[in-house]
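Next up: a single chain in structure tokens, the form predicted in complex with the partner chain.
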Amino acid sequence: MAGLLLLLAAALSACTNPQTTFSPKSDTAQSIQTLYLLVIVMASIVMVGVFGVLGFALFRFRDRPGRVASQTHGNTKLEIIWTLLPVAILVIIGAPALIAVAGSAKAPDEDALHINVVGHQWWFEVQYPGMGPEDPNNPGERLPLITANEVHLPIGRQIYVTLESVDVIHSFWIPQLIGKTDMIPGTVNELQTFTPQEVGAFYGQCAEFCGTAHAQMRFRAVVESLGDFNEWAEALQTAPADPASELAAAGQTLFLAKGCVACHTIYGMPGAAGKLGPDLTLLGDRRTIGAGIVDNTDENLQQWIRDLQQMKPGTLHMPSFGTLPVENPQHMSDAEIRAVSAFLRGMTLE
């Protein structure tokens, strides 16, 4: 019946349920898969033969008039022939369990493609080394590619993803790509590589308990083909265009003016160089805001700048500009916050 139950589960799953393990659209997560079935199928097996056994006895031997228990006291053959009917069943699903794991530390290949992604509370940072603009301390060498709560993978290309955190633990997990693993302060964990066979958006979330919102600490991850993956990695590094409004114009110069340029960085946008915060270069181009919580709506965007607290409390530094103390030079009304969030969504591939 469980495992009834989750194939059940399974079929209905894919569209309805982003963030299900039971869809699986690389080629480990389909290995991973294909032992999960393995492993649920015995586990029924196992469970039917129980419960029948159980079942019958229940009935057959229930108490009525002129039952007399049979005083048996043991067996020994039974004993054995039970010890060792499981061991048949864990040398089933153990051999090829403990071969993956061998086979999962595998290095990765010549051509995989490296991301390294930073734990934060409460959202990811995502570094694509070497793939970023030049170095000017370092002519010739390039600095990392980087971007926020949303990992761009080329399709059918190897994936292979470092895992590190500047604070608590925190675990990356893609669900329908890979199955997660820690991200360790103080450590370089690796993921296992994965080659993503599928276009899409996938939803992706940390997955251990790492403080007040680590509920609301979800990213995406956008498997696309290899023209807009280098498309999108090279409009990363190229200076944004002049706002196309006044009102985005009027934006750009608020941004920098209430001082978001302290925590986050624009590429190529003069005085926007923060750290604390997520990069918001090409903001305009994403899926999602605030860590994956809500979609990129203007009127999402406006929100999370009027009352962030609000849609994510406990969130960390940045402050909910709309509900300051007017005197408060930081304070932003209505429409100072819809000129910035024109701004920022202004910033697209296009």
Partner chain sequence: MAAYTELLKRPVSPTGVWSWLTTVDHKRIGLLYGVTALTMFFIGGIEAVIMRLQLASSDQTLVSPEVYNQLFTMHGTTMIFMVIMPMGAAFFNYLIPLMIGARDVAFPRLNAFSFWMFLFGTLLMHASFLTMSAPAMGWFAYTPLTSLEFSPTSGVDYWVLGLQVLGIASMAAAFNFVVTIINLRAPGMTLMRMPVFAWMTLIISFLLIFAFPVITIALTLLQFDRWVGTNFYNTAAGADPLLWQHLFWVFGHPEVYILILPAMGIVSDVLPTFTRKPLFGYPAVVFAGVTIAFMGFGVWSHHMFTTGMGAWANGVFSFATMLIALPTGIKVFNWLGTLWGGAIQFNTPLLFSIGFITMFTLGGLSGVMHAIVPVDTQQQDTYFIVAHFHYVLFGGSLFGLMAGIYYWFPKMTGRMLNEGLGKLNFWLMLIGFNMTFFPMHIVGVLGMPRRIYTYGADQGWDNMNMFMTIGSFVIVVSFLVFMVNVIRSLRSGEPAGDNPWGAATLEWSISSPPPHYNFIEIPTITSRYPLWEKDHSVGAAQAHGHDDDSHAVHMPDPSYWPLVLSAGITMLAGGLLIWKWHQILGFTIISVFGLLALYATYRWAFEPVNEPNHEEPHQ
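Since we're looking at a predicted model, the values are computed, not measured. Under this definition, the rigid core comprises the largest set of C-alpha atoms superposing within 1.5 Å between the forms. Residue numbers count along the first chain shown, from 1. What changes on going to the form predicted alone:
- Relative to the superposed rigid core, M47 undergoes a CA displacement of at least 2 Å between the two forms.
- Positional change of E299 between the two forms stays under 2 Å at the C-alpha, relative to the superposed core.
- Core-aligned CA deviation for D111 between the two forms: less than 2 Å.
Okay, that's the form predicted in complex with the partner chain, but what's the structure of the form predicted alone?
Since only the chain itself is given, any partners or molecules it might have are not part of what comes next.
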């Protein structure tokens, strides 16, 4: 009974997990699952066969009244069978595995979407080379389009991702779309290409221990139609509209005055070109804040500004504005925090 309960718990553990690998949403994830299931099936056949033969032998040749157990030495036919069977099983498993490994090194298609992801403690910077505005220093060339903690992907188009890190080793992983690959300082790694096959938002996270806030270094992969993706990319390089309310306008002034622009960029906003922290362009359209740890709501964003160390202990560089001493020039009152939140969440596609 205990064994059956353990098996049931193992089976149920993958049923509703948003990071399950048993619900692939890309061609590459599907091929990985197919290989995985093949190994499970073959291993199960081996287990049933071994325990079946063992059980038969224990029962058939047991010591019992009227029969004394005996040992048999040497059986050429049996030895040939148990040599050939493992070879056949290894070939059945090995051939698809070799094909899959060879395919993982295949060069991306010419029209593949190139994305470069940079790991930071503890957030992901997402760059789309050649998709940003024109480079003023190199006419005819385009700068990268930059965002943070959300990877937007058009459905049905092959994706080619390169990975870097600016501090320690991180690992990039979207279980339902692609397997994990390390992000190593000073090295550019390539993620196996994949093509998303279903619209939706899929959970990703850092899969290599990288410091205090490692467990809260998450992100979302947003798969959308080509039209929605192009609209998002265009909006990301368009100067934000004027704040829609007096509260948001006051928040914009505070965002500049309190030094937020020293670390954060908002495309098209004069003076907001910091690189130390995540890019905040179109923050109002993101599903989460804090590198994917909480939903993007007024309440959560205000609490993040007020006391981020309570929400994400170990976060570097950004102060908890609401807990700073009142005499500190960067201190924000609750009213000021509400204004900054209204400004940031007001930056949307519409």
